[in-house]
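What follows is one chain in structure tokens, specifically the form predicted on its own.
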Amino acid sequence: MQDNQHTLSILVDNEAGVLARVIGLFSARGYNIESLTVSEIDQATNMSRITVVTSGNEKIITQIKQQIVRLVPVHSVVDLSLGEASVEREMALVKVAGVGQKRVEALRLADAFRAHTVDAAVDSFIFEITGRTDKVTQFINLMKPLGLVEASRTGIAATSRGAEAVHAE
């Protein structure tokens, strides 16, 4: 059986210890965690998503699920990797030392990648670029050669495509 990439959507209550309880169930089983990222999605009823990109065989995937959902206080868990189509994005800031012609380089990159500066210096660069984790790597492996000091990114936001909540009840 072959590992696929899955991007697994997890709504739960927002408290202390639900992220802890979740991560330590894939750390417990030996499950990778390749991106990981929470935010509370809706204050009134006090809920957060958490988003989780694993890998592993459709066996795994499931087991992955059926564990996660009987966790307190976890209300759903979807597979945005599978059915409907989802958008998946990433951001992450590039910070990119250089001057010269590998300046005007990180420049003209950044501009063909739709990457904005969100700061400059004489000497340096940072840059904010947003898109799929292919798009995003591709361009911090570009910056490598020009003078790449460090890159620090956000892990995959997800949602399912169309009308309907990813968590629809």
The other form holds:
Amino acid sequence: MQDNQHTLSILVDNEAGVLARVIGLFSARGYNIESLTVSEIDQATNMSRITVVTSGNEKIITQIKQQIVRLVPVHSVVDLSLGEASVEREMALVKVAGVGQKRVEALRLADAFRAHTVDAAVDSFIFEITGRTDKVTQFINLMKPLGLVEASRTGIAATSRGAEAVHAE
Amino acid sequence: MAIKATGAEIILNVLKDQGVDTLFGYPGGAVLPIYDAIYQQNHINHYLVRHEQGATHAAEGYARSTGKVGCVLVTSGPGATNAITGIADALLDSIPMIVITGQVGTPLIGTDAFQEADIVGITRSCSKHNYLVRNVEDLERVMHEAFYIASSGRPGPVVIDVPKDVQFAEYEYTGELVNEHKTYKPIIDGAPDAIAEAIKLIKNAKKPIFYTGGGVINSGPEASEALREFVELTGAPVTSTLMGLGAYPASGDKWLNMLGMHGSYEANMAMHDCDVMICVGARFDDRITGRIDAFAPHCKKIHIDIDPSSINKIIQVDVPIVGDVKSVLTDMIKLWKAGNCSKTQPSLKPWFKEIDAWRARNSFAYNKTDDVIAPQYAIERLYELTKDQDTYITTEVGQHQMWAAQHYKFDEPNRWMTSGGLGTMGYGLPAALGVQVAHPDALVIDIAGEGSIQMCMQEMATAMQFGLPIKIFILNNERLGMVRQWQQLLHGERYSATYSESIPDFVIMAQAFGCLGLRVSDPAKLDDTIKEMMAYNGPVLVDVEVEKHANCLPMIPSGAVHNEMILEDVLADVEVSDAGKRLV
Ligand SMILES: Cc1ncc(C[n+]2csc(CCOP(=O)(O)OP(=O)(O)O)c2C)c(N)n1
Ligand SMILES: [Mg+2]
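The structure above corresponds to the form predicted on its own; please provide the structure of the form predicted in complex with the partner chain.
Let's see the whole complex now, leading with the same chain.
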């Protein structure tokens, strides 16, 4: 069985400690976390969505899903990587410092990647870039020789294509 | 109708409304309000243990021998951390348990206050669920929810951490029971198509076998009834894990004895050679499977389990059925009868002929001599002399535990209490207390090792205080025998730290606690000593001096396959692979 990357969308009750429960399960059972995002999605129903990118063979992924569902505050787990019907995006703030030719080149690449300039000083920029993870990574790598200071990434937000909600009621 | 109550009173009200009349606990500053409320009521009996670990094991014994939820009350910090072992034990053996821990007042949480420990953090991975109740308004709901979660689905321990100010605060008590949860919804009934597929496999099987586990016990006595009926209908042989003993009677003609690392030759060989395996409420633990890639290679596997995460976790199965054992077996019986399956089934005679040949190896046989008591002989005699009484057995952990499982015969469920998943030395004595509380007139015996008994021996004082006439039956080999056995087998007979030079005089120790202490070393006097133990109306400790170097056999060494088991005492000559040595 082959290891593959899977994006899991986990709908949870937004109670104290719920994130620790989910994350603790990954570390206790030795599963990977490659990316993690958490946010409240609906204040009225008090629910949050945790999006985890993990990897493993089919058997491990099934086991991960079943272990997560077993946690009491978890409503549902959906594997967005089954089929190709999902959209995944990540945002990063990329700080680059430099002058002269490097500065011009950084601006040119930012433009090519459709990154926005959200802060500019005479010797530095902050770019905001949104896109698939590999695109964000590529942009950050390109900035390295041009004076990359640091990059702050959000982790992945994901949903399924089409009119249906990921977590059907 | 709602009444005004303090947090402490709400806790006791919920316990009462949940039918709880027994609480095992130990007081301290952070639970004083609850203890004060206990003092002022009379529907709950509180049993004061001598160490919080004892309270948790007592609650486990109580729960496992009754099917009810075992309840524990301890204080914050060290009280709660002392309870961790029992919480972890209950999680691995799926025992329904509520543990109420006191916590420092909410304004002090997070300040490293006196006796503060992050119990919700500490128990997150060793409880089924846990709560920190910061507001008294949530207390009643949380308590009822906790009982529902602990006792339904795959049972387990639930921890409720209650800060001291919440125990003092007042709120309305409504008395409404909770029997559902927004997100937690255990599956009870098995999928009909999976059940139908399973029946088809079983009815065409030439070499079927039932492999049953603790899930049958947890599902209640009716599940054991259903198992017995289904076994009769199908005619298939039955083996069980350590946790499942008693679900199918040891006196039944389809019984193959326990399977696994120290299981019988016939059970393990039949598991290896079967063509259809029906796993009922068991979870393919590593003590059962041996080497995974060679486990039961020729069969179709059916797995009935209430916990979806148990399915395909270790062993890939062909027909998974998620559901409660009782419900699923009842449906299977109906379908079997409706299809007249018994009539069209192939004959199982050739299968039982093979099995009888394995049985003839008599794999639990041992050396009996006139001058030393063989540990197996001690269990055999204990069984013969107690079998006609209302008897419950608990154990500690080690060789004595395995010998008890091999040589004590259980015909009913809920009679056998042992720490299977966690393997906790120190479990047996407090567990016996819990059993005795639930069954005051029964004969409750802790089969112990001299090592294990020293882990929770202070609970003999609890036995005295509450007049619990438990019997502690120590197989004293003056060794941490099970570890010594592994050292003999796997570590070149280098007996590192498995012999204690100072073992207490158990007879004097028993007397110091006010119990009766007996000692026997002559096989000819064993029966009389056991009878004396049984006749005494109070707690008794019997120090049985047994053969010191006996090994627990048969044995499937780690990393070996079922049909490679060691039958005779030739341990020193056994080759164990390096990969096997790395396994526990
Ligand atoms: C709390 C705990 N610590 C350590 C162990 C490891 N262990 C397993 S069996 C055993 C020896 C038990 O000795 P004893 O109670 O005398 O039983 P015997 O094997 O001699 O019958 C030990 C140390 C354990 N299971 N539990
Ligand atoms: Mg010993």
